[in-house]
Amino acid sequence: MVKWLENAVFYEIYPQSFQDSNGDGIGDFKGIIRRLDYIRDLGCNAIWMNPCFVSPFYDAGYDVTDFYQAAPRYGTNEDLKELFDEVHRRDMHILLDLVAGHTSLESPWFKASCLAEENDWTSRFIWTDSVMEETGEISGIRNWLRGISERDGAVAMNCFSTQPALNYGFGEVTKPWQTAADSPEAEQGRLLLQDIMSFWLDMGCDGFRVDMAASLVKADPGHKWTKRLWQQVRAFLDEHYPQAVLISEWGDPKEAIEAGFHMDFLLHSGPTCYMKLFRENPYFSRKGTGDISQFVQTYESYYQLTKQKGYCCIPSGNHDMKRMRATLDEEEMKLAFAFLFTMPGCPFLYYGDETGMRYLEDLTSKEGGYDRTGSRTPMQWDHSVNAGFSTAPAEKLYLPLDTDPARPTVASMTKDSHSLYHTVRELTALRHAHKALQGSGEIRFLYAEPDSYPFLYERQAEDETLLVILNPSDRTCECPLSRRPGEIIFSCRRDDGSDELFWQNGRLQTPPCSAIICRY
């Protein structure tokens, strides 16, 4: 295991919407640099950034044109290694979001695989042998473009039809078009693929979070050859570069960590529950109607499987999927960072949710986003104009912010010293200081019963054992609890002279919307 992921706190950077320097309404790698000592004094030591690389945008950056060149719009490659560089001075580290299975439409390498001309890339791409042919539904392949090109076939595309697959080969093969998953031409998509990874670990970034890894090998039935493919790069990267860091968007933390990579999320894909958490009916509202006990049913099993192994990771929220502060106001929201930041594995924050951004509704699609797009708005800074975030006119700007005139904002949040914001960073601190409460810290779940509050769990690491109670529901809860609770560390409750926690004869009583860790 890479040791600085023992202690690290994630904080995700959706680029185009973070901090604009130029003025042009489009956030870039200068002004990710000037608020990393935001990030920083936020307890957040580690980053990862979504894809920053040439593409048309049709999918926000992950249809890829050129893999070894930044964006434009975020500045050069010059003005990325200085990120880079500006990153470890702080003591941070910093992953890019490298997307492994397809390129753009417009990538020059696709271009060439369309000829009708036998070359280098002909072979690069998934294709058929005839536009015509019939393909049938093959896993890992979304849907097929024809009649795109002089060359005589359909290709394969990984998810929206402006991201041509790349050929990693078939578990099973059964048309003659396809190539198997040991073949020269799938070796020659893994030994690109660690190229790119070479060019920009050389440059100085610290890893990669890894896009749709479960997806690379075709008709790949118990992801089989795709694992062994994941498993070559990592002992590539063990061998030249120890230190890299590899996530992976797979949904299965077993699978992914027998891959190679050293974390997982837990997220919406699979079978993880994690949306009955802050979402869907989520547990964490103080209606009280959400049930954790499936969540930590699951999280237990794989939790059991891979610890010592690598770690499953629980975010805030992402890109994909609607803010936090759509279904939870700020209040319950600290309860949620509450388990969040004191959970085995690695915390993910997204931009934002630090202070309680909202998700806005019926935006206009901006590059692919569609219903996601509410969730990528410009960082909200302060209360000059276009709220920090750039000096572009409001009608330049990436996507719309938030037009409420009480929009949280990391200055107003700053200044109260109850807000969120100053939970988050209490939160990270405490993390930062207790071994219990970071990456391979064991977990004991001690009350997670269906439909029931509160949720009660251990931490322990060393000599020091933790205990976290969770009271999101707006009324007093008990359960057996064998111990007596000892020094409180960290409480977060409603102020209004609700119950205390109570402790006598092996029951516990939590005041209601509480978030209590004492020390054991």
Ligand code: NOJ
Given for the second form:
Amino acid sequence: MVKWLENAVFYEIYPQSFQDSNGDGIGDFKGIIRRLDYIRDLGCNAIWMNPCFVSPFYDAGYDVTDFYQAAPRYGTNEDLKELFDEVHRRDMHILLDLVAGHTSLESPWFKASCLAEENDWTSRFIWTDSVMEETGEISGIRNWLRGISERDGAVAMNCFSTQPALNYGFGEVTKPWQTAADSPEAEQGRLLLQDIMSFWLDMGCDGFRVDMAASLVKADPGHKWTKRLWQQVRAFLDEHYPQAVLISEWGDPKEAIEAGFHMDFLLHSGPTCYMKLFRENPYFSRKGTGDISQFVQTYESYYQLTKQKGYCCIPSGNHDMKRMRATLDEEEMKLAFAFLFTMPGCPFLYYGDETGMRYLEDLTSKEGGYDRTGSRTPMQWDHSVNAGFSTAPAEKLYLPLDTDPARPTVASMTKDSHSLYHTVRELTALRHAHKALQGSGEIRFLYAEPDSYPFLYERQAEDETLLVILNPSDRTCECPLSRRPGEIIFSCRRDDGSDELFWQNGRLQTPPCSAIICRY
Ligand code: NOJ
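For comparison with the form predicted alone, please write out the form predicted together with the named molecule.
Next comes the full complex, and the chain you just saw is listed first.
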């Protein structure tokens, strides 16, 4: 494991919406540099930034035209290098987003592959032999474009119809136009990925979040060949860039870590019951109707299979799902964060979640955002024009700001010592101070029963054991606990005189709406 990950707390930046420095209404690298001290002071020491490369932006930059060139709207490659340097000057790290599975329709590689005359790119995307060929269902291929090329053939898309799939071969070859996963074409695909990675690592980035990492080889049961491909990439990185970090958008930590990733996300779309935590009948709602047991069951199985090899990472949210604030209020979010920042692996905080930024309903889709658009609005910094995001006229902003006069801002949150922002700071500081709470501190679940509150687990490293007691429900709840908890080192609870934490004869009573961390 790369050493700095042990104590890493990530902050995800959607570059369009974080900080505009030149008044054009869209965020940029220099804007991010201006806000690095803020991120560091929040207790986040690592950044994942969404794609920032030349793109027609049909999918917010996940449709890349030039993998070696920063999108001019964010700045130049030199500006991006300056961002890397400024990050490192603060003892922080930064991961870029590597869109490994596809390009944009405007990519010169794709354009070359559309030509009738054979060239270097002819077999580097997935083309059938004839434009009308019926393809049937093929796992890993979302849809096909037909009639867009002088070449005769239909071409496979990885996600939207603007994202032609690069050809990494097929696990099961059933048609003459399919190449095998160990064909020279597939091998060239991997070498190209390695070249792109080397380019940015040489410039100073610390690694990559890999988009749709499981999608590369098509018709690949059990992801056998996709795993092999990533294992080869990892061997290359270990040899040439041993400090480079890889985190996958895979959604199955067991497979992803076997494939060579250091970490994988628990995803909204995966089978991990992630959504039950903060979003769908969320456990962290004070209604107290949630169920943590399914999450724990799935998490525990991943944890046992991956511990000491890699991390399962839990995000507060990301650019693909509704913000946590859509289902939880600020008080509930404090308890959700007490969980997030005390779990193994690396916590990922989505920009603005530390202030309880809202999901904006019914926004017109921007850059392929659709219902994700409301989670991608400009960061609200202060009470100056455009909430301090940009000096552009309001109508030129990348997306509109939350118009609610009570919208949360960093300025208002930092002033209020009881705010969500301060709870996040307290929790990140606690995590940095206690090895037991960091990436590879052991976790043992003590109470996580179906349809039940509270939720208890212990974290342990070296000679320290800490007990995390979470009772998000609006009622006093009890559970068995064999030993009396020790000194309280963190407490977040309703200030209404309701019951204290109380232990007697092997039973623990927990106050309503509380998160308490004790020595144990
Ligand atoms: C996952 C990314 O997170 C999402 O935003 C994007 O639309 C798809 N992959 C396609 O690249």
